[in-house]
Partner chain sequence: MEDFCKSSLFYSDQHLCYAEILPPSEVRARIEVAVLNFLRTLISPNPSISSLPLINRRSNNRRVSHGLLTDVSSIFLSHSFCARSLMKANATKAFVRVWKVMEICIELLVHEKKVTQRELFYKLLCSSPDYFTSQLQVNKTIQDVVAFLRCSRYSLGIMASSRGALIGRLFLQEPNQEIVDCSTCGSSGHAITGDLNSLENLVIKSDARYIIVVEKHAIFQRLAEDRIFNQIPSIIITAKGYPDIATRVLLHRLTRALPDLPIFALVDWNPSGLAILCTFKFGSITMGLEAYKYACNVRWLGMRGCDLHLIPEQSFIPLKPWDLQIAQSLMSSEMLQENYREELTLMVQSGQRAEIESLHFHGYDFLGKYIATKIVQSDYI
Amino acid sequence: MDGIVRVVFQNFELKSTSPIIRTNAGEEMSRRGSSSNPCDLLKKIKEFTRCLLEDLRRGRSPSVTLNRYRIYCTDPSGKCCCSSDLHMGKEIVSLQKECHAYRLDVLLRVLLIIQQLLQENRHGSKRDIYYMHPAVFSEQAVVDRAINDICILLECSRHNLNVVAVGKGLVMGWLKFFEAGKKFDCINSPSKAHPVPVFVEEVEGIVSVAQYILIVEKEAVFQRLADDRFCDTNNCIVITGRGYPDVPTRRFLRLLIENLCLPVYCLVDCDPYGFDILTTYRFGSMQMAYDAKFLRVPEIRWLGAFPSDSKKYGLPERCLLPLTAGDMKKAEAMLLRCYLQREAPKWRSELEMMMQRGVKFEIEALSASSISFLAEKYIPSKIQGGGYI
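Next step in my check: the chain by itself in the form predicted together with the partner chain, please.
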């Protein structure tokens, strides 16, 4: 593969002034930032529509080619190319098939709404867009797919289209930044939680004296650390996505890492869902596979909880809960993911150990003997002692 990425319209060649075509992957990545501002996107939308109209005018059946992306496959041979950020094949959507015609119809309607959002400098959610044409959009999933298709087509991220969701994440610790002119100064009260900004592109002036970033899976653990004033005694930034992290949280995390270059540790429950959340932070999610390279954190280290921690830290047997059938199924599916064997073999062995033992436990169980155990002993000793993989 020579890494050339381009959007091809059937029987049509775009003019070479368009920034999309005939660039190699490296250039494309650096151009991504410059060609994703609203003006350029509006130009691309106009160009795309013009091409379709040309096709129709000349009596040709218009079609759209979309790149397909994925972040992992279940090929055990290790010879897949999932690790490269290139697309895995193309999908051609044309008016020849009826289901494709519907898909194209939805795509064009959503594109029109997005054009309006960009022109008016407004933001909308996916749900809002669904309600604009509820007769045509039979369900939310249809709109979601159209938005993904448009992101692939215009080679941008979802937030560039002014499609946003509500923010879920929380952050606290030794951090100061500006969001659209308003200062967020966590330094005066490092144990006070702030919501992670939704419009991450408006964040600037990041200043920090922290020594590391700690990601926690659950809000309850975040609150435990806040209540124990963890950040007062440990020089760090704590961030949580409250479960599966949403896009703003992942983007904010990437922004912090790019600006501050600090080590990143992740604390999740010792169960298959915790492990899945961990891999989402590190490798990205399948749903946002086309955007994975801007959202993932390859530098992340798994701090805990490991299956081996239960013995090491004297967790009572009663706190170990059995893995359900659903847990086992999920864990088995995750073991097949190609990136684990290739890039995180130690993580894979811990997952295997979890399955062999057939038990799981939550982070809160570590507080059973002493409430502040997590903040005072577990986390600091693991970080200083190198107990992470």
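Okay, that one was the form predicted together with the partner chain. Can I see the form predicted alone too?
Shown below: the chain alone.
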């Protein structure tokens, strides 16, 4: 432990500053009031490691106090005070526990890599960091947790650390923007897919004549709409996170809404996992609860697919699949999330209806009668007729 702390500390080249972070149990850290520019983050890293070294020199067991955040609890009454804007208690990571010693070792190794990225103004992915010490880290989840801990410790977002995700989101429609000086003109070919920008902070000059934004859960549905030239005949922007959305997709969506002030609709599979993806867009994820207020989209409207759509649109029985035991378990757990009762009771009712009926179906099932049904009838009629929640 002493060795890795000294490496991080000695690798820092700027002059020492007054204390910013203190690491003993019970000591407070300011919350997001300070700057997240590279110079300030490097100063925080130096002060953090200086405090750890001081503890070691004095024969004290170093400990790190981390604020903890959550976006929901399991009080279905909704009468709790859960909020991602405020921390919900603290966690003390100390060398006195063997599992904490390993966690601190990982945290410091990851912190050293992040320090180097900031000093050299370079970017790296979470996977890049994992392969720096695969034998020590053992699995990607260990690195992911350390990165989240460092974000909380330094009071910043992940992109401030120069840690980027390999983008997987796609966008098409009536939109133009620049990323790091490079022009992306979707308007010239509205139904052509473009990758969602990874460096969202470098996006500027956003221009659009779209009337709304449509999020679709899956790439297959996105491609179906592209093949049907949906955006050619509907002035909109279509985005997919290709399943659970990554951070760049959620940040880019948040940026578009803030700049364009457009209504946003979401189309997901009628199953518990589609519902969970929907809530990730609106409320954020528990894993990154500390950053949820910068990623969530509270304006989102659920366009479908609803349990009632199976009868309304006459889906064949072959398209309806029974909910598995795993599906039921996931749905039951989601019903307990406090934010559904407090902020989206109608969404909760639809989830209850899904469980009562005991069946699920994919978005594509709506096209059983006509391959272009989604683009030509389902989506336009729902938006125009207010068939959303």
